[in-house]
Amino acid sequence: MNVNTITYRNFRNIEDATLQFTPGVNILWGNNAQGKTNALEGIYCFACGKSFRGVHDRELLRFGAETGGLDLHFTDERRQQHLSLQLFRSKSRQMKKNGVAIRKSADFVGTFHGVLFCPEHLAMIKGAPALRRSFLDAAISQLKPAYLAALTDYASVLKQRNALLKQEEQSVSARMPLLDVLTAQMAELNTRIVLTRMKYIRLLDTSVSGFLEDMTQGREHASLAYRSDAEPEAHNEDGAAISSAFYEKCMSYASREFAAQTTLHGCHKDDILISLDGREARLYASQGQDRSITLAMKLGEGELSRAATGEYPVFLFDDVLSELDSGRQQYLMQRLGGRQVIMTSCNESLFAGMDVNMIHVDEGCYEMACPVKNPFAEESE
């Protein structure tokens, strides 16, 4: 999969720009706060349907603009495709796939695939469980749109359930029938999400282990396991057993949840247990080992995407070389053959003599080393 062009209109600090990329390594270089990460953010919006910075659509608009948008032309193994995302300050976004309007994000996500690696991800090993869940959800949603739909529905039910637990106008006994209904709905969605995550982690475990051993010449070994809030005996992946166990557990904790005014159990609290040489990496890994494992997880994500779709996703690296030592930099660059990479950097000299497409970024303007005509210009207009 390769990005051909992307057009930005009133997106972040970019008033109007079209970038064209080559199939190999593309470098967006320039000083800080010029628009390098903004360019990657726009591309990644098509992979996950939202910004990786966790902001609302209106915050993606250029200051003072009421509307803006993104147009992505890319090629997959079947054909050229066109995705469009129109943003508005005061109303909902508009999405199109090859000219056809799309209403749900679950129908929009999964067409274009991208792996993002940014400095914030380096905190994934020792950081909060939410960081690891976010990694899982972003990776799986691109491969299984139904998973994204289940996440959305789960979040909605969880919100309703928490609101019910906080509602003090009615007695606990009066609220129990609705709690029972919401818990049953949550149990079914929780099961679908947990089973999908468990399967993905099993596959990722094999890939990450291989990458880390290769990276360290066999000196270090990592393993990943999904840590679920479901009952241990339900881990035989029997959906009915997991759903039933989860439902019973939640209802048995109902009195505690009413007292806490929040849902205490569910996949929104699950985690990935990451081990290094048999010990929990969160507690014992060094900073360098954290970086190695995270890099292996991102490369593994790409391999799983390739296995599921038949082609590599586009790799988006936001200033990660500056966070890696020379050995890991060299390893990363050596592993990128046959993939399209779009990378940001403040240091042009890192790529001296390399066969890469250099794009200079200055205050939201982009200058390619060898400017070429946008082949989609007429269609975009």
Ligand code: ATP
Given for the second form:
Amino acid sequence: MNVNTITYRNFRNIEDATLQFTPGVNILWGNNAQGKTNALEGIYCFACGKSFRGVHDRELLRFGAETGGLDLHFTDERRQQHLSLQLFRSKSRQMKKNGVAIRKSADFVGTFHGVLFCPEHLAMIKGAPALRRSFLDAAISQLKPAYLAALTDYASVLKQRNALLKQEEQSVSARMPLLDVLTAQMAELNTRIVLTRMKYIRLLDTSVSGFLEDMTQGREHASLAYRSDAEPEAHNEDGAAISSAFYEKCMSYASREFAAQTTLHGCHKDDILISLDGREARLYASQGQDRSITLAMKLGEGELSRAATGEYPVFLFDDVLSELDSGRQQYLMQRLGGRQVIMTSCNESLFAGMDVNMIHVDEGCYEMACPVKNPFAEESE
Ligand code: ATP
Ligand code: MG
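What does the same protein look like in the form predicted in complex with ligand ATP, given that the last one was the form predicted on its own?
Below, the chain from earlier opens the complete complex, with every other chain and molecule after it.
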């Protein structure tokens, strides 16, 4: 999959620009605060249906602008595709896929596939479980729109359930029938989400351990496992059994949940257990090892996307090269043959002599230079 062009109108600090990319490595380079990350943010909006910076649509609009938007032209295995996103300050966004209006973000996601790697992701190994869950959710949603729909429904049921647990005007017994209904809905959605995540992690585990061994010449071994409330029952992957066990468990905790005024169990608490040489990476990995595992997870995400769709997604790397030592930089550049990469950097000299498409970024304006030779480039896979 390759991005051909993207047009930005009143998006962040970009008033009006069209960027053209080559199928190989593209570098957006320039000083701080010029619009490098903004450009990547626009592209990734089409992969996930929202900004990776977790902001509202109105914050994506250029200061003072009432409307703006993005147009992405890309080529996948089958054809040229066109996605567009129109943003408004005072009403909801409008989305189009090949000229046809679409209503839900879930119908939009899954057409364009991207793997994003930004400096914030380097906190994924040591940080809170929410970071690891969002990695999983972003990766799986692109491959399985039904998963995104289940996540959205789960979030809505969870919100209603938490509101009910907090609502002290009614007695506990008066709230019990509705709690029962919401718990049954949550159990069913929880099961779908957990089973999908477990399957994804099993596949990712193989890919990540391969990349890490390759990167460290066999010195380091990682393994990934999904850690869930529903785990003991989920081993047999019998959806009905998991759902009913989860429902029973939640109901048996109801009195604690009324006291805590929040839902204590469910996939919104789950985690990925990442081990390095048999020990929990969260507790023992060095900073360099964190970086290696994260990089292996991102490359693994790309492999799983390729296995599911038949082609590599577009890799979007926001200023991560400077976070890696020269060995890992070289490894990354070597592994990227045959994929389209759009990378940002403040440091032009990192790419001297490489066959990459250099695009200079200056105050929301973009200027392309002539491509030169990349000594790291592999033959297309
Ligand atoms: P760095 O190297 O520091 O990461 P960058 O080139 O990636 O810099 P961006 O994150 O793309 O910088 O931001 C560029 C500029 O866009 C910043 O000055 C930021 O304040 C500005 N900006 C952010 N949102 C908006 C907006 N809605 N309207 C106008 N400008 C914005
Ligand atoms: Mg940036």
